[in-house]
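One chain is shown next in structure tokens, namely the form predicted alone.
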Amino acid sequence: MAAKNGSTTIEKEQIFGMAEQEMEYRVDLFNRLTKICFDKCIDKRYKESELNMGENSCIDRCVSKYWQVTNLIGQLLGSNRPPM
């Protein structure tokens, strides 16, 4: 019975570790997305406190393309993984 409890604890730690890695990945992905789209779409000389229509459209397109590419890469990498 002790072995069963030990393996359960190890499994929980592994699941927690995987969840932690997933969260770090998502935060990194968000930070990269924000930086890339901000650098691409927002004028370096701020003229207004709000985004103008052009900046808004650019950000929408940038985010959409970034997610499409990220998903495509994830699918390609997932299909090339060796079986576990």
Given for the second form:
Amino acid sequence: MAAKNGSTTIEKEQIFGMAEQEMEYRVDLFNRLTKICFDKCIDKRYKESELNMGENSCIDRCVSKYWQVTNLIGQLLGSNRPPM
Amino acid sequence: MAAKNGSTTIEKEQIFGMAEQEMEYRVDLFNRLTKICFDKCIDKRYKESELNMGENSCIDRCVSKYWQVTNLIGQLLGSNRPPM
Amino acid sequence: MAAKNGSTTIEKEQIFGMAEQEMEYRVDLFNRLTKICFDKCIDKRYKESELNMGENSCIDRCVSKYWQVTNLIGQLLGSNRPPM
Amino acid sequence: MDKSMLGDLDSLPEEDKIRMSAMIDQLQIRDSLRMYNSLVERCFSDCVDNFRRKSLDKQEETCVRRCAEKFLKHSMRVGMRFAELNQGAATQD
Amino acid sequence: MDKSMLGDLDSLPEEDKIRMSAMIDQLQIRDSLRMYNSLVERCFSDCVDNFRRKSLDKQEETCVRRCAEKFLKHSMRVGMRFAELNQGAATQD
Amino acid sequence: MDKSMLGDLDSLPEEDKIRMSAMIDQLQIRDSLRMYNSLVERCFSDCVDNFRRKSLDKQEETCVRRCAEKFLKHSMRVGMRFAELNQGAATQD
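Switching from the form predicted alone: structure of the form predicted together with its partner chain?
Now the complete complex, all chains and molecules, led by this one.
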């Protein structure tokens, strides 16, 4: 649009493409984290719709450990930037 | 393309984007429904390639119940429009 | 961009769209293959970080059999072109 | 995926109709490629569990064929029921 | 998904800000539609296992409601913890 | 994902070649981000099952490292075999 020539347009597309991928990455991370901590922490008999105390503290620790695994594997993959 | 200025182009993109997401939503719904009813209804020993009578009626009820769950959760989420 | 009219632009978009889908297809195939052969062949107790001999030969045969299943189902679906 | 699932195009201006139609075509191709991949994954997963040889044996091949055919029939039936519900057909026991 | 998760837009020129904002809106809509589908899939999978009738019985309906409510509360809590970690809050035992 | 998997670009005009190459780059970045997320998900799932503390213990950390390293080696081997099949190498028992 506001670009002066074809090459700049492609550069701009790449910047927007990168931003989009960054966002998709975070959404994907959040969704996987949410799913796996639900699987690990929540009683599937659904006797009530509230989270009980045990579930709540399990969730907090699950998120914290998932975060650490993300960082640990990020280091192994040799990425210099933090995973978010 | 046929838009008079940048803002209108963006509006048009949004309309196409919305239509695309609506379609992706329906395809995603259909694929999940198909997968889960196969898992719930079909004998995985694959003794024949035909669906037998029990499988057929299980499929019909599975689709019907899945539809009801979609509507029920749609109501809980407070969306006013029907899920399809 | 270099297209002479709207219709040609759409044609060009379709060609790029097709190429993109072809690539997404191959990436999707590779990722599913990798995941399923890991599930079928790898000991999840992770006693070491190396692949042992049994795992290595299981992987090779798994990839080979997955390929054959891809071709077999490709034939059933009546596609004339090879799956890759 | 049936094109009719994806709504009415008649109300659009010609140019947008072409673009919308192209978008639907792309979605259908993408969906059918993913379906192909997921069918292979499912039937491989259900039918192949022995990695002592490099080639499928007869039993595995038969299993894969039946699995794929059964899945396709299943998918068609689900599609029919799904279309009925989309058209607001009454559903009683 | 919280919009603040997706980074800072203030440094961009006006035109790009509009476009970036539209992109974020689209991602949020897509994410919420997928979340809806995955919630239905999960609660159906966990709560419905009997296909002798065409309609949900009371017990299944109750199960689905609790499952969905529980998942949404869970998701909010994960979102809060996730945001804290994103902001670099210290995490000790 | 190896760039050579994605076909031949030499026959395209220069402008399209640039665009196609940018598209491939984007796909590779997207694929590697998804791979990262799925690797974390897998190794977390296989190695972490105890939520009595907020931090990984030594055993969990070792398990995660081995899981990730093993998966990466696995993935490279699959990539090699996959490339051979793509090039039409004969496959006999």
